[in-house]
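One chain is shown next in structure tokens, namely the form predicted alone.
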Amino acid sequence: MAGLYIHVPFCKSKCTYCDFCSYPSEIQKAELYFACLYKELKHRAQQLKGKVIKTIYFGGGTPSFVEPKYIYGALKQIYTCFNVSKEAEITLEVNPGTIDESKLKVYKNAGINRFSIGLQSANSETLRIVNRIHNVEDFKNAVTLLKGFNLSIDVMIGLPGETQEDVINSLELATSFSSVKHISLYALKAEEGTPMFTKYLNGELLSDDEVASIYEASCKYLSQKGFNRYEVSNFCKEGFHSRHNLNYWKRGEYLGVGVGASSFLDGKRFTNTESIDEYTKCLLSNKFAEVFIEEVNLEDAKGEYAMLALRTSFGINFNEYKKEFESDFLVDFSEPIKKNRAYLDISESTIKIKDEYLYVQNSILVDFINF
């Protein structure tokens, strides 16, 4: 299995909290970026040969902003240039705000057959004061625009002035629609550079105590409403995992074609330059726009199998990782073992951290990345 990473890079509006690869003020750079990122896929592909496209996820930015013709047009390269596999899970990221039955049509015509529509939360003032561009009302007319397809919705926790009432409403009205079947649930988190790291530096958002604590209602709000935890921010119906986000963190391999996208292949690990100018640039000249290239060692390589495991409820499987590295689990990992004992579920076949410790799993991953 392989999973392909289409990063675009374009929005309306940059919200309070984001750092990620996105540019509100370059839309007229699109059509120069979207070219050269055909032209990444054709060159790329000769590292795919051979290998089946099960995954494709269009990530942002704000991929629904965008002209619909771009990512029609992505996806005919990926079709002529890959294999991908007839049952391939399709995923377009949405903002409620930017999407229309004209846009649908063409996103029809494509093959995509999955949508993570970002609401965030329930409550309109909120999303003004994160300057999100849509309100609760975009978003039901979102979901009931996109109802037939395979939906996901992002909801965030700690976002300013929200309470556990406010992401509990939220919660309720994501999962109110039948269409929906998984749920990402994110912790906010203040990053360096943004307006929101501001408010974080004044105190003006909740502790980590308060998060938690949210956290852990809302994780029994989804296990009432059918949905099951399955990583530690992502909930489901049974079924309907992120089929993309799962060869993540079972190390499977991925290509990420786009500014600042990431890719593991033949263990290795490259991505691309942020800046479009630069990677418009470099596929002009016939190369890459890489600016990150690494070598995964062996210790390296079990360190991430073991983290990436531990954050899902399936843990890690001794069979599976004896047959990936021709070790055993239990000695490789002796001593971050002893060290957690108390926190892991061990069995005679499988490892994972207790459920009620899933939430606070980075404390006790750093013992397994640094063994």
The other form holds:
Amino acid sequence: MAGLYIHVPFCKSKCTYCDFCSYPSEIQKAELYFACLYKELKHRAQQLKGKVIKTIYFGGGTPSFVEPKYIYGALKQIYTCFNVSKEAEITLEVNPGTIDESKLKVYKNAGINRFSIGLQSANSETLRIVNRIHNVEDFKNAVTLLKGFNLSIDVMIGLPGETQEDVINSLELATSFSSVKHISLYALKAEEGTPMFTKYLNGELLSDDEVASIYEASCKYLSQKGFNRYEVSNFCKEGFHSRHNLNYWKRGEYLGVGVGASSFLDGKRFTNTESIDEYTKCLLSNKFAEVFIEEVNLEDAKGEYAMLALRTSFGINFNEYKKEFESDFLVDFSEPIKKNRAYLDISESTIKIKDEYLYVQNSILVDFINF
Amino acid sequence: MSSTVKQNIRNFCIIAHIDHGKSTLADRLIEMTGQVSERDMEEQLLDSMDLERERGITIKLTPVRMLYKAKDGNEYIFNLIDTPGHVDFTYEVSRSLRACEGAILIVDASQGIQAQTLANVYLALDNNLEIMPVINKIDLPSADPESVAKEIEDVIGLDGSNAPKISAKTGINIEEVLERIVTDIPAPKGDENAPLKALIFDSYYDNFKGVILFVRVADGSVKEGTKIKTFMSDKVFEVVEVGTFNPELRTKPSLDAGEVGYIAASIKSISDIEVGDTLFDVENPVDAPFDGYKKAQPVVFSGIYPLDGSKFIDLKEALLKLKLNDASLTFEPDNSTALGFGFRCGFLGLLHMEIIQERLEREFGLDIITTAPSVSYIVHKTDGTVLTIENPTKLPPVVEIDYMEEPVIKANIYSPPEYVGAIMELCQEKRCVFEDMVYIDSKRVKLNYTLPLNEIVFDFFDGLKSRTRGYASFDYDISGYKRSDLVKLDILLNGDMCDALSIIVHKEKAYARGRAMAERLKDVIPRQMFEIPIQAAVGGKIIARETVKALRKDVLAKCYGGDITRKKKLLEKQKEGKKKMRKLGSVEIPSEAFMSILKIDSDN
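Mind pulling up the form predicted together with the partner chain next to the form predicted alone we just looked at?
Below is the entire complex, every chain and molecule, led by the chain shown above.
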């Protein structure tokens, strides 16, 4: 089994915190881009021969911004070239300001069954400040429109000027709809090169301690609403985990297609160029547009496995680890386990980071990696 | 060698303030006399260590021999003997001065004479050297050679009016300097027919030849087969080879009175022969050595430990190698409960310590932890025994101590008059006793203080620089020991005493220093998974407490669409940072924390 990620690098406008691979001014390249993307799908299919696709994820950028025919076309190509499971989870990221009934009709026909909606904040003033193209009303309309689908909502901690109350308000709005089964709660990270970074340098953003306090209050609030944390930033109602993301954390295989997309197949990690022009140029001359390839050796693989699984509330299952590596986790990692004993929950069959230390996990994880 | 040839030798050194162009002028002289082809000419040839070149300081002496065809038609031999320019190495300066007849004094055409230069000029005058002033950097827009010439006259009493006005950097008037060396600096005296008497002014260890001695022959001559001995050592060595510095070693049949050169005599260890000692021929001995010999004594001590405990042997080998060329470095094995096995090292001063530390890191690639420097204390115990303590952790329990003594120095501080108030204020805080104040001229004051060496070790120099905007400089001499009320200040981290952070301080300063150290440590120790109390204690009594709060957020919050590589890299970076930390009990401490406790201005 494997996951499939499709990158859509177009947006109506760029949010002030965004350093993702997206280009608001290059929408005119969409036609060529998708043509190349379909081509990449076709040629990559070889590499996934015999593997069943269990999850498909359209990320961006803003996948809902481009004409829906491109999404439809991509899925059609995928069904043609890959072996897609009938129960596949097929997610599309949606910006509330870019969705309407006609688009939804196409998505539905294409087989999309899960939407991830970027709310970020239920405060329209905040949304305006960070250059989001939607307001709170747009969000409510979008959720109403998408009623009946499996919905996930993105909310952010640490947006400029936002207090704990603002974040809880956002969560209250997000969880007030019965279709919403999943919440991703991310802490703002000021990335170099973004307008947000200037604010960070000027000391205008929340301190780590303040973010941690809001995070703790949010976890508590979400748990009261029946959303349980299953990964650092992800919460869901019973049984509604993001299967696509779980695959990442279980160190499962996935293929990423499009600019900036990363893949992990047959023990190799590779990433495509972030430039649309370079990407299309390569594909037009019958080449892949990889800019980075890494072969993961056994020791690194074990470290990756630990690093990823320890992000989740399930932690590491000894049997699954043994199946993967034919060795015992407790033996392979005896040193870091001993060193971090106080922060770990160890049972007969699993090991995980104690709930209260999940948000300071890097200090623990560094002992588990030896890259 | 006939006396006419001796007439053609000029032995000289260059005195200059840091950055006034000493190495650049030396390079130009070497270049103009054609010793080194321009292609091989690496900037600042004399400063052979990377560290010297980078910092613009000279640590090791490197003599160079040059041949110069003067306008009078004769060929002259120039021996340039370089001098280090820092107070830690004053003794080395005095050694090399005694190998010369003259000194070129470089004065910066815009900055004038600086304090440190002045101290060395006086040292040169004490050694009866002919001083030849040169005004450098006349190419700079801010240059004012006329008033600098006058200053030379006012301050030193030398005629500055016909001093060559040069630019070593652009090569202006270098020819004049060469001519003036011939005319102004006396030829060496000495009797080549008298018994051999030579001054050893430096040495280094060569892997093939053994110890290479740098000598100035005063009388007589030395050649292959001469059996040599010094006054301070009983060992006799047979000379294998003599020669000169060009600047690489070049053999020569003999070294005669007036000459500067090297001797190789299969000497195995640098400690077999002391620099500064007098060398003579065993078969034809002289009665008395040159006066002024003194053994370089370490005055500052600190612990050096490998960051990774398993690198102890590597550290030992590195120190042994450094010691081959630096007789003033001392070290002995030491053991700290906090830091494991390491060495207690002795240095000539704080700069010397920093240099050794940097060389260990750079030339030997070692990650080391250096503990706060200490001085040596004399402890009189109640049972009548007397101990010398260089390591605070070796201090006996309070009840066993009758009283203690600490080393005292005489310091000369040179500064423009407007900073006298600020200097006096600093000196008061540092337990200084005012001795004297002299106006050198309208722009410069010399203040004399006696103060405990211990105070110099704790950020005195930084304090002086910051309060005088960098204008003041100082030098010092150890003057003896003084009874003093001293206590040991301990630091507890998470309840455990950290011996590597203990220091000895004056009782009245303990409280303020303890508080400052705790505050400082709070800033340098990163937050960890649990709360860390930091306590300062004197004799078991807690006098200050700070807390490093527990870490609350340390997580890669967003998983970038499967970009695991990026995530790995971020963790890797964090892991690298962690490797630079030393674990004390359960607390991780960055290695710089041990030194940072010094960087406390006590009035902060």
